[in-house]
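Okay, so here's just one chain, in structure tokens, the form predicted alone.
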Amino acid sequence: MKKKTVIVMTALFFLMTGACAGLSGGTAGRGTSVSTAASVSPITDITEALNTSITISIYDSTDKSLIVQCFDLIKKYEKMFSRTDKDSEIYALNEKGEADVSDETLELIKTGLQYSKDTNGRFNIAIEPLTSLWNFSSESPKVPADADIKKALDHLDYTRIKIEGNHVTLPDKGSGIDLGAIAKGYIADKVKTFLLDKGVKSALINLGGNVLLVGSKPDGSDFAVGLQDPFGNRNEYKDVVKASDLSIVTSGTYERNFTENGKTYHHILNPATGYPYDNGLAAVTIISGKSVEGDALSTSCFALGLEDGMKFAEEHGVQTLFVTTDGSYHYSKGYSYK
């Protein structure tokens, strides 16, 4: 595999901005040939938000204030959706057990509830009691006491969340909502809408591994996003998605994890057991039109496991790549990005 100029995008993704000839196994997505010409240099900036590194690159404008406005928009939504920020709507809801929320927060909660229902709780928006216990964002995470995990399991009933207008009520005092599995996708979609409204037709949005493509490259060719080998170094990739105007989202066991007493624990928690899923999957990549859909489906499909997850993805009309812990790659029917 011939490697060109690569920008590390965090998590599983590398954006290849140079020539893309010589990539093994790659066929152009959406019927577009991959350009071998030198790429147009975008205006790019990076910031920290949503507990990750955020990168915005715009290819058809020199107005750097657009990126600043994108960052402001991201931080606005973070203030609304964070479960740990004491000024956020979700924090207030979880603390009080009920609260009036904005239309945007309500929309995201309803989306999370729908996926919770569709997966019979494998994806669970009410998982906050568990995520707070595990606290993977801590500098020194550790396995919670089993008794605490069992106690948290009594407060995960998403079916008892009540919505009346913009007023949301949680099931009981120990319950809480965590939008972490879908918030980045929702925010990425909002950023894309903002850029389109400003006349931008060629850009890349990367919210810590949630990659959202705005249009194509300025010459009309596809962007190329490398999917990192889950078992290799961070700068090694085995698969390439060449596409335009699509979302590419991956959930994997190695995005956030820690090792204790020789065992590795990852951040995708099973609401039935209180511990990380152990179902033979290492990663799930979703290619879809909307990033919020990709975000929700990547977690949902991971939680459902290879067979049921593949069926679920195909029912939702998205293309999917599953990587199992034995190193095998499994593609959905009609997968056209390899």
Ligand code: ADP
The other form holds:
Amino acid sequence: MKKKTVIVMTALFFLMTGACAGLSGGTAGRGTSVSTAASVSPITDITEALNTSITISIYDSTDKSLIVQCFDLIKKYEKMFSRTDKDSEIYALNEKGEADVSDETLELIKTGLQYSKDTNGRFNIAIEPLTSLWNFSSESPKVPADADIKKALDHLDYTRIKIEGNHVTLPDKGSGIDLGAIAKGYIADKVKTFLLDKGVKSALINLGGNVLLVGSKPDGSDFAVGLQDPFGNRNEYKDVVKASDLSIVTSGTYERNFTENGKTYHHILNPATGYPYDNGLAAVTIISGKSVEGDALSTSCFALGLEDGMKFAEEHGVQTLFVTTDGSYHYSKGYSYK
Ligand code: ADP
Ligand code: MG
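In place of the form predicted alone, output the structure of the form predicted together with this ligand.
Expanding to the full complex; the earlier chain stays at the top.
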């Protein structure tokens, strides 16, 4: 699927010499670019999945079949979690209003429900009627009719989702689940586990800006992950996270958006109004151990706004960077990834 006004992220790997090689260039992927001042060139490959550009780079193996297996794993999970793929478990659940789901889908739904509760519904796992209406990933998204938005608001009650064993029942015919805010993080964690099981100790998993680091650079030093400037062109970054073995996830207004009559609409929606959050935030970056936590928190904190979002992240023991629409950068207390 094409996204028109989406800013594209390209993973750049800067070698010791300072020369750089642009490795993606596809139609999607955004938020974070990765630079590694590494003396060892990784094996690396790019694919399109999860509606974005995926890059995997492995520094301590020459076995390219590992990357192929990572891509297969990603596509397997996409087949389960996609809101739009007619063969997915989530599609079937949303169509029928109830379904038996796999353990993994169940786990992800439960995670989403927990964040929905903890944010009082600012993050809402039952946002699907709204996201389907806005359809940000379509060729030419448009602002939906206000009456349709109002109708969708009646079907977002995540508190009425029932789970008995692996059987999930939605509140009513018009309701649905959207795992878009957490699936990439969850899948990144699965890919990391796979690579660790294969003995890989130094790698980068980049699912469209949802970055998960496996270990450190081959020489034992930190990776450097460039955070895209929300107001700059693609791959322009003002800040770099230096870290090893961590997840770096950003949610931002620049990631998926379109402009209509001079107003820009982005893809993190306020379940109270039906329109994109308009709270003075441009981007939220979460640095965490598990990528599913980073993904859930980046969207949750974005939805909560600067003050409550900072508090929420602190309660979860993660470090963050919030960028506000005035261009200011707000770091969590004791931020240590400079
Ligand atoms: P991205 O998917 O671009 O990395 P996020 O992780 O922030 O960005 O997730 C945004 C996605 O989450 C949207 O595309 C949509 O599928 C879903 N979403 C939108 N608004 C909400 C919300 N209030 N609560 C939960 N999920 C949401
Ligand atoms: Mg997210």
